[in-house]
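Taking the form predicted alone, here's one chain by itself in structure tokens.
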Amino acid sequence: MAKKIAFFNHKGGVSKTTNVFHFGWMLAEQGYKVLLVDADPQCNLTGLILSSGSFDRFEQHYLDRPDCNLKSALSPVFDGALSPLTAAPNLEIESRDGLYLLPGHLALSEYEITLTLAHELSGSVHALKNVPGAAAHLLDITADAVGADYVLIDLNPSLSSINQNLFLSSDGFIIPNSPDYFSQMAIHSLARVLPMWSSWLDRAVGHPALQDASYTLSARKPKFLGTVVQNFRLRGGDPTKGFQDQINRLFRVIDETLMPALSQSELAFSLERYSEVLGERSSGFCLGLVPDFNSLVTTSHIGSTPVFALSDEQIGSVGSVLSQNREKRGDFHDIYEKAVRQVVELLG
């Protein structure tokens, strides 16, 4: 069965979607089959992949294939049609073999109320018993249909029921961050919220009303895979002093506040396991420090191609500028190659 990885932070602007796309492409480059799932109603991942610099292409998808999205795939359960879930229609990304997309939908947020009621585990849960386990089942059968090894889930920046449900259905999670004070605040918040989600799962899997559901919840809990820090500038090959100070503060919050909370709630591997994979001195359980893409980010979006996979023709520059961008492209490739290798090893 495919391993599901959630990319989650309820702080926006931390390059969550960018990292889902880059991690997924790199996994596919290494020979794995990967299903990317856009679970954010803003549909940024879908737009990044489908638009290729033109919003018309993005819009045309929903006109041509109105049922090819996460919301439509879940509708048999959430809209009460009583028909069984089937593998969701998805798109094979032509420019990268082994990479597939399950598009998002703006109206996915309409299911928040239904899922919230089902999560309350009150008397109403009998009528909604199939709702809590539906999304996990859908992603599993969709991954099986394309032979995927990994499912990468792009969650929206909120503490919504949909995020809670998909987060808890994953095998592991990555927390993208930016080197700023608000990311530190978000980590403090996650240290309180994620244990509460874990406690909810403990109650839900044992709830009598959910025992005979068609789509049951798994008691297995997702494990923290690490953080990726992005959106900072370099000087002399290292983060500038101001950014480095913020990175150090962020890592201290992760080490001293987040990790103890995750470990106590069974949302983390052993410290020995992290040391084996990430290294003894891996502050902040960091998978990668990703500096600003600068002008390459626009080229990446126009070409619907990760920065590390841009061709010379896509980069478009010449002479010394092209040489510099080639070097940057290689650096980003090394960063994501190492991060993906560590994630694969942590998940076993």
Ligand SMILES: Nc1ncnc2c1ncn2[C@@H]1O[C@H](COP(=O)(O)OP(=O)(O)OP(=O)(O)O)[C@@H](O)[C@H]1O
Second form
Amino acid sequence: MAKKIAFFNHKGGVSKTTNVFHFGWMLAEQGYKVLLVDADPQCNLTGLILSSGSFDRFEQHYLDRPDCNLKSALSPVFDGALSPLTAAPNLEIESRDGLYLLPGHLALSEYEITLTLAHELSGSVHALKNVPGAAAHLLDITADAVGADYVLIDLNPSLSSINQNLFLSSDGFIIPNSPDYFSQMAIHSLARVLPMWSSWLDRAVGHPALQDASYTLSARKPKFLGTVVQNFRLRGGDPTKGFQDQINRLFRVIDETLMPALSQSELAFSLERYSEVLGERSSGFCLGLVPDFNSLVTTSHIGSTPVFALSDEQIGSVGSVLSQNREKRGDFHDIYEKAVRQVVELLG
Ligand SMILES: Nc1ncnc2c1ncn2[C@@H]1O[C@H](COP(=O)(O)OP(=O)(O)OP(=O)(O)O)[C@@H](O)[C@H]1O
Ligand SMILES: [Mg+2]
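Swap state to the form predicted together with this ligand from the form predicted alone:
And the full complex, kicking off with our chain again.
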């Protein structure tokens, strides 16, 4: 069965979507089949992949294929139809073999209330018993239908029930971060919230109404795969001093506050396992430090291509500027290649 990986941080703009796309593409480049799932009503991942710089193509998708998105695929359960869930129609990403997209939907948040009620484990659960396990089942059968090895889930920046549900349905999770004070605050907050979600799962799997649901919840807990720190400036190949200070502070909060909380809640592997894969002295459980893409970010958006996979034609520059950009492209390729190798190893 495919391994599901959630990219989650309730802080906005920390590169969740960017990382889902870059990790997914890199996994596909290494020969894996990968299903990307846009579970954020903002639909940035869908826009990034479908638009290629033109919003019209994004809009056209919903006119041409109204059934091809996460919300429509969940509707048999969430809209109370009696039909069973079936594998979601998804899109093969033409420019990258082995990469598929289950698009998002701007109205996915309409399901938030139903899911919240179903999560309350109250009297309403009987009527809504198939709701909590529906998304995990849908992603599993959709991944099976495309023969996916990995499912990468892009979550929205909030502590919504949709995020809680998909987070807990995953095998592992990655926390993208920015090197700033607000990311440190977000990590403190995750150290409180994620254990609560883990306790909720314990209660839910033991709840009689959910045990006889058609789509049951798995008691297995997602494991922390690491962080990615993104979007800082370099000087002489290293983060500038200001950014390095912020990265150090962030890592300290992750090591001293987040990790103990995750370990206690069965949301982490053993420390030995991380040392084996990430290296003895790695702090912050960091899979990768990704500096500012600079001018390549716009080229990446326009070409719907990760920065490390841009062609010389897409980069478009000539002479020494092209050489510099090629070098940066190679550096980003190395960073993501290593990050993905570590994730594959951690998930075993
Ligand atoms: N390393 C980087 N260098 C430059 N720009 C970056 C880098 N990483 C991400 N960005 C840009 O930062 C913006 C925010 O990134 P992204 O959309 O991936 O964040 P997010 O966490 O998914 O946001 P949200 O919380 O709204 O879903 C995007 O415009 C993205 O292209
Ligand atoms: Mg996003």
